[in-house]
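Quick heads-up: it's one chain on its own, the form predicted alone, in structure tokens.
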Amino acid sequence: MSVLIVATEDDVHTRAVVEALETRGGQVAVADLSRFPQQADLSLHFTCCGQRDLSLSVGEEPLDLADIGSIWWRRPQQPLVDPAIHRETHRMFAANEMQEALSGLWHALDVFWINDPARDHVAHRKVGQLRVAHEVSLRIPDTLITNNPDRARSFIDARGYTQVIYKAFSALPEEWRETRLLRPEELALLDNVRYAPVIFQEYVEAVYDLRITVVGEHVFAAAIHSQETSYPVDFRMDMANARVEAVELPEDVCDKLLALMARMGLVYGAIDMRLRPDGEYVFLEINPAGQFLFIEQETGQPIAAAIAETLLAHDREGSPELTTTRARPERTADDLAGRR
């Protein structure tokens, strides 16, 4: 049996698990989307018989997806439309045609999912990702999406300006959207979120942020030192600058994880918390696809392993026992917040 990982192959990560599996003896390919149709074909036939041939080749040698046991479904590239098409109709057509084709392909398969690609959709949406982080007890920030000016208004007054972050539900590479703390040159402008729906919570005082990465039953805590960097707010922003630690975070607050991992239907999360000087744990949203790399390469926890031994404990002729401990570092959350 093979793993395949649905990415493109100058992924860091994507390159990090391969190695990862081939140390462990794994077979593994790597499925670019961005290749179909016009450097991979993708062939779906079914039999009145009942019988199935599902194939797809990626780079050189076709791709028996019988042979497939488990997908890490990483960062699936969106499929190109031929530039030979012009018509804009015809190319939208073409595109549709292809989802279709590939979104029908990844349901007729039989394999173990890193992440299901139903679930992985469901779980980037930032809103549903609250409520489910709600119903398992995780404390989530206030938060008002709005593209209302007056409630925009009304949600900042009752809280002061000082006390209010603001963000995108998204970031491109060419249009990047830190998270905010309000300034109060900005308060006048509050009238633009009418053109697009604004995200506005609380700001979380921190002791320090946390990263979460989440492998199966494997939990990875890592205390990034945010509060430290020039940029307290949003760690992403210099996180060069940012001291990382593994931390254990306390056991009902790994629970009330798994649970949101559980019902959410992901085998892999990144997730980001905020720990408050108060010791309360507050949730801030989870990253089906998240990175890990510069969380492994700082604290030294086996992410990657943790992913390869993921994928091939469930592919189909068995291999090495998945273990369902947790990460345990030598600090504590407590030892880092002074607390003990």
The other form holds:
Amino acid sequence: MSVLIVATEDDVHTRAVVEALETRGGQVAVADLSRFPQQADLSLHFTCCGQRDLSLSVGEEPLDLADIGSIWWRRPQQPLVDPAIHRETHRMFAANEMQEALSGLWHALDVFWINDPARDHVAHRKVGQLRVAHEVSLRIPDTLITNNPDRARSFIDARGYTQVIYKAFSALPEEWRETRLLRPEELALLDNVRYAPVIFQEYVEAVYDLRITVVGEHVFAAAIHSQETSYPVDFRMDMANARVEAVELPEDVCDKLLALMARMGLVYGAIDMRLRPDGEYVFLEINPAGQFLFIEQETGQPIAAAIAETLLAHDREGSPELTTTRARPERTADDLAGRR
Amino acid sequence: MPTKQKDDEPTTPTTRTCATDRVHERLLRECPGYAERRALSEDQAWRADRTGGAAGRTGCTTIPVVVHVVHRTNAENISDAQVASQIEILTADFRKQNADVSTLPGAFAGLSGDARVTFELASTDPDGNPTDGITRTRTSVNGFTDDDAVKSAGSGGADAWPADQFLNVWVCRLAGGLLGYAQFPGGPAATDGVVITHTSCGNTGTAAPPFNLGRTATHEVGHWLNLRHIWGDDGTGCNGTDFVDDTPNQGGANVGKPAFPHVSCDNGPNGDLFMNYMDYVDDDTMVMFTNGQVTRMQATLDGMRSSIGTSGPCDGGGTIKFVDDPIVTLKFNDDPGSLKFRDDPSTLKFRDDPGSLKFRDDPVTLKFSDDPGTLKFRDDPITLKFRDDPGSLKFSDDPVKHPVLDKPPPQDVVKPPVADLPIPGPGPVVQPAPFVLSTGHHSRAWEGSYEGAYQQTIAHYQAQLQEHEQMLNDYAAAEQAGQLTEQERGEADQLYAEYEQLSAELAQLQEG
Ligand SMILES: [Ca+2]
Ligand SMILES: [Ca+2]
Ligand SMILES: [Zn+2]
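Please supply the coordinates for the form predicted in complex with its partner chain, as a counterpart to the form predicted alone shown previously.
Complete assembly follows, chain above in first position.
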């Protein structure tokens, strides 16, 4: 059996997990989807009578997908349309055909996923995260997402602008914007909310930020001492100067986070929270494909190893192609949560 | 000129005078909220222009009209036939079905557009009762002015019907050689509509030359749909604008019957677009709206006047006839080889040139059982270009199938502003940007953590600023040489605003 990692080849997180898998005697292949279709082959052969031959060649060796027991869906790239195709419609068509074949393939595989692509897609939506977080009784910040300037104004007026942060759903490499506290000169620009919705949020006072990396049943909590850096509002801004240390989470917070993971169908998640001076833990967001090495290197928490072990454990349970007579265990995150 | 005129004789001015701007200035001074709503209206027009005129209303809009005939003499009590002739003229002019559009000089022929608005006399009054769409009021006023007295029963006129459902047209005797006036969108409902003098109404009865072809109403309804005078209302200056890109910058108003070309404001060789309905020429000399004016009017129908009228297919039966020129050219982004119409199973196949489709037998009639203004093709945006009409139709995508993008079809994205939403602010004048991006960088906290990224960002800003400086210098040189068009001046202003914003952000970034 083998583990497949769908990622770019030079991703350092991928390298760390590959190493951890190989140390443990696992077979691993990395598929870089951006090599499709020019430098990689995909053939999915279904015969009339139940035979299947699903193969993917990512290196010299074609990979028999029947042999894959688990997959790490690690920030996959989009297939690359050959620049030889010029017409926009033809390019779109080619991209779509690749997309269809690939996503069809993922759905056709009965394997263990970290994380299932469809769940990953849904879990990325920040709005949905708030709802689920609330439903599992996590405290969330008072949040308004709006493109209505008047709604934004009354949200801000109700708290005072010094107590409101704003942030964006997406970050453009060219126009990166960190999470910010509102400033008086920005109040004059509020009409521009009209053009695209903005996330306004109650500012959560912090003792420190928390990055909690969950892998299956393992919960690795780390405190990021953002309040000691030059930008206490957003720890990403001055990460090099932020002290990071492993911490223990209260059991009830831990349980709620695992419930959140289960509800979202995720095996892996990197969760951002804040600990308030009054001792309350406030959930900010979850990154279904969040980075973890910056935590692992500072705290020594064995996150890559946990990912590798989780992948291997499920890989060795065997593939249904070979063990059709054996009842296949339910290997979903709900199940993981249920076994706790 | 007659030395003395008796009251009951038709007043026939020799040059056009329209008091819309005086009314506009009065409302700005006296009417609370008017200025804000005007700003909103401009904002909407500007946005519509920027999105290529992608309108929420497709096809044609039919506007119910009530004509209030306010008369002191029997002559002023114009006939139903005279009123009917005016409605027909309005529809012809706003549908580009006026025969005299053919008199446009070749240089301007490409500019004229179909405003896709038709008019009909109201058949139901505000109480829901049947009506012929005409009210008749006897008055003792011997000549109205632009003071809106004609719009109220209390001052000798007739009250308006609800302006969100009807276009109110008052026909009366206007004093002082005034032909008409209109109220721009955003004014009080009680005075919303247009007023014309009875001798300029329609093309029969009391209608008197040179304003006897019904174009006074066409001009005023143009204002009512937010059009400005074509010369920019700056006297004879060259700095005014009508906020329409495809109308040449023009000195002052043209009157009478100018000869083509009439050059002003460096707008040679073709000169002023004096044949436009929004100039001051005689009725027989004004023959067209431009595509840019159409966009502006449609934006108004999507915005401030979204509650009025009903939209549906143009041409009733949904038939496009290619009479003048049997050759149409279909341009496809890709190469479908054959073209299927949704409601018609027949398939058109292309003989030899897949890029263009020629109809051999003329005249050709394409029949669509649904709205011919919006053909739906299975494939992504196609532009159908008609030779005799440079306006191109935009097609929306089939909303059912678009697996790649999986986002709502364009018609869902470009929604007309809805009347029941709170009125948004006018927005920034220069370069609107999403809120998050319009808030400059204010922290270099990451400099300590990501020194390389900081240096890179500074370098990126400096390069951008340098590029902007270069372009601004080019514009300045062009201006010096007198070669800067109105549009380029606007672009230069925008660029300068961006330049200032970038400089400020860079300064913030360097200060920390
Ligand atoms: Ca113009
Ligand atoms: Ca002018
Ligand atoms: Zn006028």
